[in-house]
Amino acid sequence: MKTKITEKFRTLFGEDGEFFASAGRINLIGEHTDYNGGYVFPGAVDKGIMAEIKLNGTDKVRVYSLDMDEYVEFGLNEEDAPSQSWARYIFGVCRETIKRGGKIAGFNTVFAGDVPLGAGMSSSAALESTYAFALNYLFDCHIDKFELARIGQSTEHNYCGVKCGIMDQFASVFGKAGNLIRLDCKTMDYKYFPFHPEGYKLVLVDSVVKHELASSAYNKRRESCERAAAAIRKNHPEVEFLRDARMEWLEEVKDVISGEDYMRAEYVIEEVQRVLDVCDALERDDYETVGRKMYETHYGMSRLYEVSCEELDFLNDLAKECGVTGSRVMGGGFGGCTINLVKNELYDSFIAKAKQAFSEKFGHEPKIYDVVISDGARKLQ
């Protein structure tokens, strides 16, 4: 990937720049909890975005996407926003950095990525974090790592129309090889947990399906959670987010909120606790409990939060049949991957069965990605 970027950069701009990279992410458990002030448990992976960048002495950004085979040029004022959705991520990062006092000027850049698109591994956060980190470094903005993650999140909110939580960008910026990170999305406290599961592999099975509706459905679920939290807050003023609520407090407002809002809130309150249970289990090397909690999350996402789909439920059922320790839909839902915790001795038979059975039912094979927990945003030597 680096060689191709260098070749294109030289062809377009006639010189060499500096290299930066950031990572996609997995999330072991804690889905749809981040915007509810809860805990998430992500790690950066060995797939991500790489960019070559050099300041060009103008007020224009000249950017080429190798993957899209597309060149875009834009200015740095609000009215200069490019129409191409992929370029808006980079424009948004520039604008959000400027809003925080960073002095950004024109630069030339070529980037490429190997994060599977649509697999729920957050290629967009990897792109945002690569450029947030790089611009902070190149323009000496002195912005801390937390604010770099927020720059990515604000880019999604203000330039890409997705009201995402902070998890994806946090994992891309703070990722550390061999560690998962428990992040409290309310206080922003975080803790690294070494993750070297002896005798197990983490593997993603990508359905290669992305159902439409994902972003509108995401925003609807967020609104459901906010309504449920507001109803509970009337009885318990200390409840700022659903993460502060208890199941018995949700029961108190069961007749006041819709059945749908109740189900969404039930899932979130249970999921916040599951993250803590999984962290406790990992400290005891108790992977059976970790796996059980993953299955519980899938059930909740499928039946209560209703963000799974036929393909993902099929893969989850198949994992159970094959004796896989833990399996669940990963990411926002409506397609993408299941994340699976598989005993080494079951790995080959599970993958073979998943490919064969899925292909027979849906007409195409799923893609398989072994997970390697790696470093987040960084400058490459």
The other form holds:
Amino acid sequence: MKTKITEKFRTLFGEDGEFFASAGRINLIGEHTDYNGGYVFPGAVDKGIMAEIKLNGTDKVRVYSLDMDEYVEFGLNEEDAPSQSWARYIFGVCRETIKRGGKIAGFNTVFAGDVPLGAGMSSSAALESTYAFALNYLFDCHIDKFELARIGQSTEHNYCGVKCGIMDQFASVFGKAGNLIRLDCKTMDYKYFPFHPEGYKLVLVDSVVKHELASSAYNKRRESCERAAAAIRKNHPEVEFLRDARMEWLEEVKDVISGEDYMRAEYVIEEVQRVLDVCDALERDDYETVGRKMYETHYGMSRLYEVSCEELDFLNDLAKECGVTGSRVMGGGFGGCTINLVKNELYDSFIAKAKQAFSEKFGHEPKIYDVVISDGARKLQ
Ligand code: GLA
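Requested next: the structure of the form predicted in complex with alpha-D-galactopyranose (GLA) (the form predicted on its own having been shown above).
Okay, now the whole complex, with that chain kicking things off.
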């Protein structure tokens, strides 16, 4: 990838720049909890985005995307937003950096990536954090790592229409090889957990389906949670987010909120607790409990939060039949992949079975990615 980027950069701009990279992410457990102030448990992966960048002394950004085979040029003012959705991520990062006092000027850049798009591994966070990190470095902005993650999140909110939480960008900026990170999204306290499950593998099974309107459905889930939290807050003013609520308190407002909002909130309150249970289990190397909680999450995401789909439910059932320790839909949902905790000795038969049964039913094979937990945003030598 680096060679291809270098070649293209030389062809387009006739010189060399500096290299930066960042990563996509997995999440062991804690889904749709981040924007509810709850816990998440992600890690960066060995698939990401790489970019070569050099300041160009103008006020224009000149970007070439190798994967889209497309060149875009834009200015740095609010009205200069490009129409290409991939370019809006970079434009958004520039704008959000400027809003935080960063003195950004024009630059030339070529980038490429190997995070599968739409698989739920957050290729967009990888892209945002690559540029947030790089611009901070190249323009000497002195923005701290939390704020770099927030630059990516605000880019999604303000330039891409997704009211996401902080998990993806946080994992992409703070990722550390061999470690998962438990993040409290309310206080932003985090802790690295070395993750080397003896005798198990983590593997992603990608359904390669991406359902339309995923971002508007995502935003609707968030609105449901905010309505439920607001109703509970009337009785319990300490409830800032759903994460602060107890099941009994949700029960109290059952007749005040819609049945749908109730189900969404029920899932979130349970999911926040599951992350803590998984952390305890990990400290005892109790992977059976970790796996059981993953299945519970899948059930909740499918039946209560309703962000699964036929293909993902099928993969989840299949994992259960094959004796896989834990399995669930990963990321925002509405397509993408399942994350599976599989005993080493079951790995080959599970993957073979998943490929065969899935393609018999849906007409194409799922893609398989072994999880390698890696570093997040960084400058390359
Ligand atoms: C997407 C969002 C995250 C998070 C997950 C669900 O990846 O970007 O903020 O909400 O969905 O856990």
